[in-house]
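First, one chain by itself: the form predicted on its own, in structure tokens.
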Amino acid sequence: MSLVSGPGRGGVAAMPVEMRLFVDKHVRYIQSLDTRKDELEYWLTEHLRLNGLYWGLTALHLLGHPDALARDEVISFVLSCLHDNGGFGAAPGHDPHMLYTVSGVQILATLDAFDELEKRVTGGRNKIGQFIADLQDPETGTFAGDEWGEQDTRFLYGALNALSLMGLLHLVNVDKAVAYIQSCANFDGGYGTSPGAESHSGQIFTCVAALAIAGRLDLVDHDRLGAWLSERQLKNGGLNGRPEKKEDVCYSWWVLSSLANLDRLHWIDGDKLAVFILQCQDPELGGIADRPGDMVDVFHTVFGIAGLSLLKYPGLVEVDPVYCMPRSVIKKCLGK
């Protein structure tokens, strides 16, 4: 089981499109991503393939439609994509990388499906454990995505994130990761890839719901930074990564999110950036685009339908702004 993470079969129809969410039309979308095997963007997107399961799986359960893939072909899958030493693949046959990594933890987690690990591979939670423990920079703090050694904040939240899915931060050292990400830190509140880099919206995330899982949130300019999320919001509605940068629908998630976990979600005007959402759907095959008229595909579909559940949109399941994922498996996994 997989899926691509390409573009969809059709673009978004011309505007107006009826301002409500295609649910039924995404869901079909999602589940036919893995029948397209004869499209040269399944094999273009290989390497991406459990991240886009993850994507899929994600907005099916935000959808309300848990069900519309096979859980034991889901699960079989990804496990197909561990290594012995305990990392994830983005498919099999592909080397272990901590965004593969995660995505399969995350996945995992969504199916209550840690059990059936233990049961398929002897001590997998620990060994999983140990792969992200073992990129941790023991001077730094900070994490590498893999045994090359490339280092960014990405590759940190993400070990934070399934380390806490799974219960094992204790297995790092979570007070110098803390530290690493302060030393990220702009004068304008927020934050880049490493120590000096120029603040973006997606590290923004990755840095603030870090600091959310260690339990920090305390050490961010809440005011500073929402002023800055805020000013992100465009004429149009959505929300761009940067300044003069355009709007893409990713970032209602990269955005919103941040702006929940800092209790500034209000900083922004909820109903255009929902009609915004809404205007990127493609209303007769579904999925969502990263901006009105554009190819549709599983990455801007889940964002889209994240950032939907954040406003609140109605029918939609409540989505955790530090995990991506249905809040209640968050609540499961970490007991609260």
Second form
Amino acid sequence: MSLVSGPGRGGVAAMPVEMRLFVDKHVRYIQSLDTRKDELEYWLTEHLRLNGLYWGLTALHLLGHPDALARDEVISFVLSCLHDNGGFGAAPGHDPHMLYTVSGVQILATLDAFDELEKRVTGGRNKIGQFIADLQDPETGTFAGDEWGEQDTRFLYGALNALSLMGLLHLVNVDKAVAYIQSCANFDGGYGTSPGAESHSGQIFTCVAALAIAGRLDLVDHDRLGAWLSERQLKNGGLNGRPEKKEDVCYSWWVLSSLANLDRLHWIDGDKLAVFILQCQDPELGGIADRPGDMVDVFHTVFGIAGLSLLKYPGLVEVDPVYCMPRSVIKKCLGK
Amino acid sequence: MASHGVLRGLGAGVRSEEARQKELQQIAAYNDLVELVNTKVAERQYTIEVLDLITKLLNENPEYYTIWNHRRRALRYLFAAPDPKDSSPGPSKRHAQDLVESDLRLTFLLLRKFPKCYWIWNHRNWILRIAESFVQTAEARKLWSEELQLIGKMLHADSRNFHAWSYRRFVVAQLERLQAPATSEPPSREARQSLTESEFEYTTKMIKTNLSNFSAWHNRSELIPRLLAEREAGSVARRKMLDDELALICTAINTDPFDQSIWYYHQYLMSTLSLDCPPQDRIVHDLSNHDRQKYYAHEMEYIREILEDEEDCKWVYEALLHCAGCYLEVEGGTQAFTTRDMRYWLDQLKRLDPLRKGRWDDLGRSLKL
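Could you please show the structure of the form predicted together with its partner chain, as a counterpart to the form predicted on its own just displayed?
Full complex below, order starting with the chain above.
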């Protein structure tokens, strides 16, 4: 991407101010997140704590600061969210659910901590795998989020993501899950939450990435879906999630990673998107927001940075478009 | 932690001491309530008083999914318990219905404030399924019918809320299930009581209010194959459906050729003409290649006319190239357009839509232009 100055012409520091990523400020912002206990928002968002840790840790790894959070403390917190049945809750005392189980596994994988898991919880990996496998609907192949039964293609993706990281995909019926995803495909090439539901970029990410894990990207209509995804880019460079909706930084991940998985990244203007993401930074206190001038949060921070990584913004660590984790971690876990 | 559309105001660092103290009090009160609820539930004190505490907490934080789970645990217990206002032993139907009604009210009020919160929609779904087990089929039907009205209100407030559209399809399926006669015989056409016709009408209404409502166009594309099957439509009726839909979209395109929702529906209709379209998704089953050419040529003709007023609308050029590509798949030679026309359309796309330059370059290669 042309944001990069050529060799000998100055690096990131010489970039025009609108193209600068405030790496140090983002690192400090993420480090500060667990110190904000005097803000009501900190307590009202406890149900996102483990997701938040995955988002923050991943952002730090992509920013090239993998040690900015104390590894032991992170592992201890993650394991304090693990229930006897193998599922993770959002925080200690919160019920187990697929959404947090995936984050828990992703964090352990990123920290290369599966051995520690086994040391502290005998048979931990298999327990987690079994919790996930038990949530598959044997009739349809899709997955529930927890014992209460809500089903959504987000949970199906989460299951394949976490199981593949642990080398336990054989615990579930992958072919049935694939067939279910196919039944969610729409005429526009996209996918929804369930059969018949409207195409939505977040749901497209989950379905395309799940098919990538299953090795079945051949089932996706690359040109049709690629065209639909490319039309998510608006004049200001930002991406939206559905036709005629507003742009939002998180779609820099959902849309862009899907384009990457379909080998169609060049179907949008990457430079313009990068400028849009960078405009959403808080230049003083760090963090990235959904749109310029809005409140930042760690969710938009990681997906903005991951988007920039896919766009090859200089100095960022390479992200994997299927897992939203450092590419090197995925290579190590999957051996490819 | 995932805030959308909230303006960045003054940071936490610049709160006044007074504001900070006030926030600390709010935090203490909130955490006390959380601890109280968690303790009571851990002790399995599933009483009406605890249910009220849970209500209070959910009103403060409807995203706290564990508390919704606690609520369902308490309700499951209370449904099976005797009515405290009634001296007769065993579970009371009236008591259970009161509980259901109070949860429907709670979730309705919360959905108005938090229409995109997954957990509220889930709980509503759960409570209705439970309610069904207490009541006769007619009452259950009434419950789900009222639910359809509620979704109508939600979609009136935000016509693109995808939770509401998904839930609408789910509620319709429940109503159709309850209306089906309880015999093992396949229902006759009259007895089937499908809502497909009225749901199709609903999409017409939504589209007429706002042409940009892609959610409504999408649902329409899902309903058409079912509608035709349920009508047991023959060749003539199917062709009429196709022609009516093409006429509807033609009017929409002429009204606002810059709206992408409309062009996606146009693409949907075109996709049903294709030889690649699976039989169950086709609108007309007995199209000849000659028919296809006629449809493609007709679409291209009126779409080209739009250029007289709107030569800078990229969607027009994209549609022309798409139709031309389809045409060439069924018939190599044509008078309707030339390779030079196609090259011109592609050049216009590159001129008008530089964001997607890479895609137009690839398209040019695949069309050998």
